[in-house]
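The chain below stands alone and is given in structure tokens; this is the form predicted on its own.
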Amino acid sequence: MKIGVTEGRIPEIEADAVVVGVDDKGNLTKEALEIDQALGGKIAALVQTKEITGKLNELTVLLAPSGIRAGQVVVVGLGDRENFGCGQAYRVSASAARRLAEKKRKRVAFCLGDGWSEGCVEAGISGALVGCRGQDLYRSEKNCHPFDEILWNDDYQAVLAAGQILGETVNLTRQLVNEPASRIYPESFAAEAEKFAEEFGLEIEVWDQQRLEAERCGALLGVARGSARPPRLVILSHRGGAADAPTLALAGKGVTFDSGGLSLKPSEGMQAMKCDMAGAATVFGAMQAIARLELPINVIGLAGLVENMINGDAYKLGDVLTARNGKTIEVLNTDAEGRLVLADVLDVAVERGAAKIIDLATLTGACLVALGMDVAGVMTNDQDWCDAVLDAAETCGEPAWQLPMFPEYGELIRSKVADIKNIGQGRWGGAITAAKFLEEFVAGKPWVHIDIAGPAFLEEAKSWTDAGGTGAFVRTLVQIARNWQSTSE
């Protein structure tokens, strides 16, 4: 997709429609008082009369607008503009594009810039791509159009590009997301990671079946036997930092369906389960953006690929399981697999001399029940990193929020056959005690899980996005990417 700047007044622009922005308090940005103008007061009279309130991500759509080139106008509410970051840019410019994206445009122009940071306007672009790309990937009549151009009204040629590619990497990584596991399944996924890395440069290692009985890494293989198609890890490298300056690592959970192996899901239970890869694809989609955004920093982005399956091989309930790092895992539930794939994954990020380390994985079903679809939890073994975290996901206007890791919830994963189990005592504390088990693997280094079993995968749609993956914290990933520069200068 083309990324524009608008030229000459907005009234004079030619485009299938303009988006402006009205705040809350019935004040129209600059743009949009420019817009009214020429429509003869128009947006006024419908804030006057309160068919326009300006409430956050609120649309309203005026056709064939006389006074004007575009064939439409879209007025967007802005909400408090007191407390207007980069979320909101980001929802308010997806929440227009998902709309106008109903039919085939070819040029649309965002004239949302007026008082906007930097920051919002990246994100906003992003938005703009996002909106317009939904999940029917394989439906012959399209619910979503894509547009060919996208004009915004500033000239930060390099802000413009940060945004389009933040917005095609989020893009990406719901695509990998909403593809069927029949197309993306571990070898197929290492595939698409190797075709990115020669593309934009990033360093690539695929570990095959005999790789990783080689190094041991018999907690990702256990999940793996029940399958037909071998597993895979997939270890990326942007080295745009000093030989000697510290690495960031980014490991994410890669399996490509869930059956829940033989603690079998039902099927309602097994449906959305080829998102259970989304901790994977964030990874993947984050590290393209790393690697485009040419960031001069050291990251290595990990990602453990198996699908979890039924056949005489599958592992059982009981089984004992060997991690890479020596620890002896009982297992108690073949449904808590992630956690035994992340075992081995961040492992290897240790042994690669990773500084500190973040994990992402559509984990645990108590997630859900503790904070709801769209928040994200989080946990660690570091306050200092852990709240760098927090600050990039809420600078991002990404919600996330954090779980305590007590040292009572270790012992809930203690085992009286092997060094630790993979599941707690019961339903209690089902997201902390998974957290709890992946501490065991990370060596003391300064690390945070985040599980985004809600916000990863949407069953149904949201005003800004389509249903399917919604690439929730690519952006969080790239953030704190660029902080870990300012701080490691």
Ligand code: BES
The other form holds:
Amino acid sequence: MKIGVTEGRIPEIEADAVVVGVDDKGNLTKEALEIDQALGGKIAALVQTKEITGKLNELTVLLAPSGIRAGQVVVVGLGDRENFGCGQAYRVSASAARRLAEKKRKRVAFCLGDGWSEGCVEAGISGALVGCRGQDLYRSEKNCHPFDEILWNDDYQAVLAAGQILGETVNLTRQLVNEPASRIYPESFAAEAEKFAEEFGLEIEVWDQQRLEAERCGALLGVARGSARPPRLVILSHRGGAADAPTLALAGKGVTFDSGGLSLKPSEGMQAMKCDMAGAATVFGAMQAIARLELPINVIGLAGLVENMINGDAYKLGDVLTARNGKTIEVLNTDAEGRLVLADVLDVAVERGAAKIIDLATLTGACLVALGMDVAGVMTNDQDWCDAVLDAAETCGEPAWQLPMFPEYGELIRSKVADIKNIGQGRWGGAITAAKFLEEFVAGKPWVHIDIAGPAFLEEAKSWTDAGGTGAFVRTLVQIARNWQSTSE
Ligand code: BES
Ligand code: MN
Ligand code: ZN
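For comparison with the form predicted on its own, provide the form predicted together with the named molecule.
And the full complex, kicking off with our chain again.
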């Protein structure tokens, strides 16, 4: 999709549609006023009669209006100005884009941004790209029709490129998540990473089965054993900083399908389990964005790619696995596989000299029980690092909430047979016992775990995005990378 700037006065813009905003006090933005004048006060009249309230993400479509060149005007509600941030900017323009993408349109002009910060404009542009893409990858009749071209006010030219990069990388993550497990399995997933690494100048290492064995990745390999598809571990590096500058590590769970293994999931619980590689897809999206933005820092992105299946060689309940760091793990539920995969990935991150680590994983249903579908659970061994992550998430408008890591939870994963076991005692606090498990593999390095089991994948569409993969936390990871120099001092 092309991204350009508008030329001349807004009523003169040649486009299929023009998008403008009204806040919830009924105030028209500067751009909306310009259109309104050309329309002879039509928008103001609709505000007057409360037909348009300006409530956040409200959409009002004015078809074939006379007085302007564009084929239609979409008035989007901006909500409360006081509470308007990047998350709102992203959703507002995504909502408008999503509505417009219901039909084929060549060119859509977004005349938003009046009084927005650069960050908001960037989020708005990326939202526009995200809103017009859907999960209809294999429908012959598409529900969403991406535009040929998006225009933004020329005042914001400086941030167009960054907005485009963020939109495209969020969409990359979404697409990877939306692809079925028959298309995205460890080998093909790693091949996708190789493709874009080459294109955007990232270094890449892919460990195959043999290398994983040589590296003694016993926990990851244990999970992979039940599948006909061999596992992979991907390490992407972006070296934008000085050779001796600290390295940020991003690690992702990449279970390309989670059947549960012998602790088999019921059919219902398995339907969406192609999404269980969202952590890895999020890391890939963020790494591509970091490379394309040429951020002057050192970052490594790691992904553990396996399929959790059942064949005659599948790992069993009661098996003891030896993780790469030497710790022994009693497997009491083969459906608690994500933590086993991440155990070895985190150890590699430590070995590669990570100064600080973030992992992302669709790790537990318990996190959904605790926080609902829209909020990520955040757990840490280092409050300062966690605050930096929460701060970036808030800046981007991606909901996240910290859960406690009291030592008592760690007692719940002690095993009588091995060093630890892969499930807690009983089901309570499952998001936290999973995090306590991961903590065993970070060697005391500052680490934040983000459980995205809720926000990574939507069962139902929202006004601003189709159902399916969301690309949640790609923007937050990029924000963290942008803050990295000051965080790591
Ligand atoms: N991939 C699932 C978690 C999940 C559930 C993600 C729903 C997205 C939506 C994970 O591997 C899993 O199965 N976790 C178990 C852990 C339990 C066996 C301790 C769970 O949450 O039930
Ligand atoms: Mn599972
Ligand atoms: Zn899983």
